[in-house]
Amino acid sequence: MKLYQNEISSATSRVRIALALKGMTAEALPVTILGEEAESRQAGYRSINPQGLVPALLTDSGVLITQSLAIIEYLEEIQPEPPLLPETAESRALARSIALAVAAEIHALLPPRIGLHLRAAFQADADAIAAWSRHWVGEGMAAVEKMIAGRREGIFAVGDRPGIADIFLFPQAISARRMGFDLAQWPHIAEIIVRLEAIPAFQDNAPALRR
């Protein structure tokens, strides 16, 4: 398998964590994502992934899978052990709800292309773009905290083993902390992140700092 990726990308981080938890490997194919001239915005990469996003996984049979949740569910299907989804239908639904709250409601408003559009369309400067990002991270993480608190059973987000909810939560929480948020305001999330940081699959695959 081949993984089109960027090390600062939270979405890439999710897939790398899932691969590590399952003991699987994929050849890393770096794609730059920052700035107008980023490879992700160019025709060459758009011919591979029309969305111009990372990550994208090229399977051994030559099929391209995009979107981190779809990639991780694919990995779950081809290698079920160790499982990344809980045992019951209700718990699996909760885990997916948390994952989507991060991917679709928080992270979707933060990528570099969003900042570029805010700058081009609304003349937003760096401070305004940072304020935009902080607003959606703060609001979104507070909602995820309530989701976890309302039905938490176990030491991780959903249950007693790290799974898909933690895989999505971890990179977003690390990024929030780097933005200056004190995770202690979200006590369930803070406790979970401490546990996850002790697991090499998570710690070794956290999103890299932007250069």
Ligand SMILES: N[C@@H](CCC(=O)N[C@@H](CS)C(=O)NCC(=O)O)C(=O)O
Given for the second form:
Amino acid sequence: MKLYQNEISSATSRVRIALALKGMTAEALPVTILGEEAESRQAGYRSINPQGLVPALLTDSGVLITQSLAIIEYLEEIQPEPPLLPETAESRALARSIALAVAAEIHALLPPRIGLHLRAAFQADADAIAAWSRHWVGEGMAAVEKMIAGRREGIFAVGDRPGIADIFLFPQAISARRMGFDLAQWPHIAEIIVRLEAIPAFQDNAPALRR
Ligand SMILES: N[C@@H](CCC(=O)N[C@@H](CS)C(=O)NCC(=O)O)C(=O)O
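Next up, the form predicted together with the ligand in place of the form predicted alone?
Below is the entire complex, every chain and molecule, led by the chain shown above.
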């Protein structure tokens, strides 16, 4: 398998954590994602992934799978152990809803293409774009904290094993902390992140800092 990826990317981090938890490897194919000239915006990469996003997984049979949740569920199907989804249908739904609350409602409003468009179409400067990002992270993480607090069973986001909800939560919480948010304001999330940071699959695959 090959993984189109970028080391600073939160969405890539999710897939790398899942691979590591499952003891799987994928050859890394780096794609730059920052700025107007980024490879992710060029025709070459768009002919591979029409969305121009990382991660994208090229399977051994040559099929390209895009979207981190779809990639991770594919890994789960081809390598069920250790499971990243909980045992019951309700818990699996809860885990997916936390994963999507992060991916679809928080992270989707933050990537480089969003900032580029805010600047080009609405003349937003760096401070305005930072305020935009802080707004969606603050609001979104507060909601995720309530989701977890309301239904939490076990020591991780859903249950006693690190799984798909933790895999989506971790990079987003690390990014929030780097933006200056104090995770202590979300006590369930903060407690889970401390646990996850002690697990090499998470710690070693956190999104890299922007240089
Ligand atoms: N929903 C997608 C998000 C993918 C995504 O936004 N990736 C970012 C990096 S974290 C990217 O490729 N950004 C390129 C850009 O914004 O131009 C997923 O879960 O895979």
